[in-house]
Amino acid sequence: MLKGLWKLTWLEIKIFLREPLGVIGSIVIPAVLFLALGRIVTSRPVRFSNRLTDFVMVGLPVFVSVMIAISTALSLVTIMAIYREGGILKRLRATPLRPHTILAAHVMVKLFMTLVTLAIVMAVGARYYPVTVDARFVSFAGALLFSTLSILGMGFLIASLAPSGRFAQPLGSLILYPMIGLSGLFVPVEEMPDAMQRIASALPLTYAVSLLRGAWLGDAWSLHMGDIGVLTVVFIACSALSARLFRWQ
């Protein structure tokens, strides 16, 4: 089973790298976004306001990381829809590989590309980012992988519900992108009106942002067990629903 998993994972990585638009959207754009926003913000006077300083030092890296996770999930949604319509999932289902092995290979590809993208963004940032940061990169990478895994669970559920490939990515974008505004990334959740706070507390991305922010600042993971617990529940619940609703053809 493991041999089949690794072979399928490697095959999917090669397929992904052969698609220039996918590579640009998943890897190049986050790096460019990170540098462009950093330079735009820091082109202001050197003495930042506290809110602006927090965004440059913490909010921007977290924002770009959230975008990496969301683009990874949308890529998964799109691939699943294309594979279903093209009959590829049906043919894979007919092979000796078990269903969970096939789906696990796609998860591994997406997590691998997430890690590669983060490494490139951090490498480029270390060379060109106009502000020196003191972040715990290993812990932050772990937080991003964990958050991405939870969001991938949502991606599988969206892929299960999407009626066709044409609607898959727009549906995913409609569900995932609006969460950013209420995740506490730009305005702390505690400063939002009560109604918005209740909505934010129901969004998985709120807990991903909290975990990523804490990891970037060097917090111990034990301080974010609530975030980890919610993201774990989201992944398990979405995976369970996907197992019941996922269509192979």
Contents of the next structure:
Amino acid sequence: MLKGLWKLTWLEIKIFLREPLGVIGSIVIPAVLFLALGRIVTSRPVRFSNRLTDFVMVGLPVFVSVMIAISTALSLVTIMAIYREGGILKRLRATPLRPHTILAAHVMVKLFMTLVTLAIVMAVGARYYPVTVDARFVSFAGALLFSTLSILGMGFLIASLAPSGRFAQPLGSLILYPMIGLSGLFVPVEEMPDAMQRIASALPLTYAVSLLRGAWLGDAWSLHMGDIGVLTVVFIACSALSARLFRWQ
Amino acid sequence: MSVIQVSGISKRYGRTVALDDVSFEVEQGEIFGLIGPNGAGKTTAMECLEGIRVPDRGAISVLGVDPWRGLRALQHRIGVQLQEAQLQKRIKVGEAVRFWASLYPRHMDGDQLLEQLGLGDRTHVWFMSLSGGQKQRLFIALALINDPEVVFLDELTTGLDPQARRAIWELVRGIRQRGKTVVLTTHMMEEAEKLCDRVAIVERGRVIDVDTPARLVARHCPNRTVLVTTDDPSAEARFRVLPQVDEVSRAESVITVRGRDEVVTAVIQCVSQHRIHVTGFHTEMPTLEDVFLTLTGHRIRN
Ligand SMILES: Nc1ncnc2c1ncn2[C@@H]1O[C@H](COP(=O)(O)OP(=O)(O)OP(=O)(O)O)[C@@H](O)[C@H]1O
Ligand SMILES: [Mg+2]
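With the form predicted on its own done, generate the form predicted together with its partner chain in the same format.
First the chain shown before, then all remaining chains and molecules of the complex.
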């Protein structure tokens, strides 16, 4: 039912764009964050240490992208909770739509929103990070979509496990945001103490950050097969688990 | 011809027994009601018929199909209104109907359907800003969009004011007029009585009896009450000796006569024979409410 998938995706995109809070949260905030951080960093004629320069030129866009991916996943978790409690999922399920089509449509909506947000953020930040729509940007956008897909998988799992709608969003934040700290964004994984390194290597976000960082620096994807492999496994495992655990009502 | 056959279905949720050996049949072209108090098992039964739940035991056939196994085929032939299921807050009425229509290879004209249901001027309105009655009418539109042979309506009028409720009743009768079969649930006895051709009384997961409202009343509550207002001092005694009368009481000038269904005729004949001067005459028929009370020993709430 590809037709149904496309129709539901388009319908849900329109509905999402009508929600002022959703649009502000997913598009406006990342853009403002990016702009503000970029401005603070570039307005000071201070000489940065190498590490800081690296963070500003590479870490910051990766950081903002990861924030986009996570807020996208949290928005998915929230929507699933609202739709479940409102009986909307149940109503859609009573139509000829296949169950996986209904869920896939929401993934498509989120990927679309991620792409739009990335484009807006990059347009806004063009003064600080001169990116054009070239092969590198396309590669970075692809890396972000891929990472987002994997994080959305985790989002579905959280949505399946959360006992009720009110817990879904806080639970999701509690699981996803702390992962950023150990993902290698602020401190390279190799420089962490052993125990932390082990935790970091168990977190899917670490691989997303590595892939995004590589893509931003213009690496070929073939250099990141390990990251891609892990993210794929995470997505497949989470989807398979949520397919079993997902509650429609 | 029966379009739905339910034989001996049971369903438990953990320790709760939602359905216990339920059987009934629904005929082509009728409005069939499942009536009973909250938690009786109406929705569970309905959802088993719709193929979105599977009973633990027993067999169901809807239009000749097992709803659980043959859901894909059946979905195109049935229309479903779920209890308390909402739509996306910001979906437009027209969008919803057009989207639903696009899911079925054979479907009715959405705009025309909305027009018929009195929503013709609401197509650009978000779902969240519809009134309760308008929402229910939209749900009916969605249930009818694929021109189904059987329509399931779960608690369609709960929470509506009497006027909106009557309007919905008219719509449901209209569905029957198009030759469709309607299965609905309600815990309003009045609704069942006015709307349904036949009802199944459901209580604690069991079907206690199935029949037309009139026959259920005749079977379980054959008694009638006649209230005669008269100043004739001999009237009370004359009513008391009638063989069909069980009980007579008097409050001021109103005499209350209770008896089996022949009692109404008997009282009328008695009044005319003895030229009793009557200033008021009123009969009280037992209702499904009374049937329920007789069968279960308690009143249905709401
Ligand atoms: N998903 C579920 N999990 C556990 N118990 C359930 C579930 N659904 C229904 N029940 C229980 O099964 C029984 C029958 O519920 P059902 O919803 O079928 O009743 P109903 O007649 O439709 O009631 P109402 O008039 O309130 O809609 C109730 O005791 C209810 O608590
Ligand atoms: Mg119910």
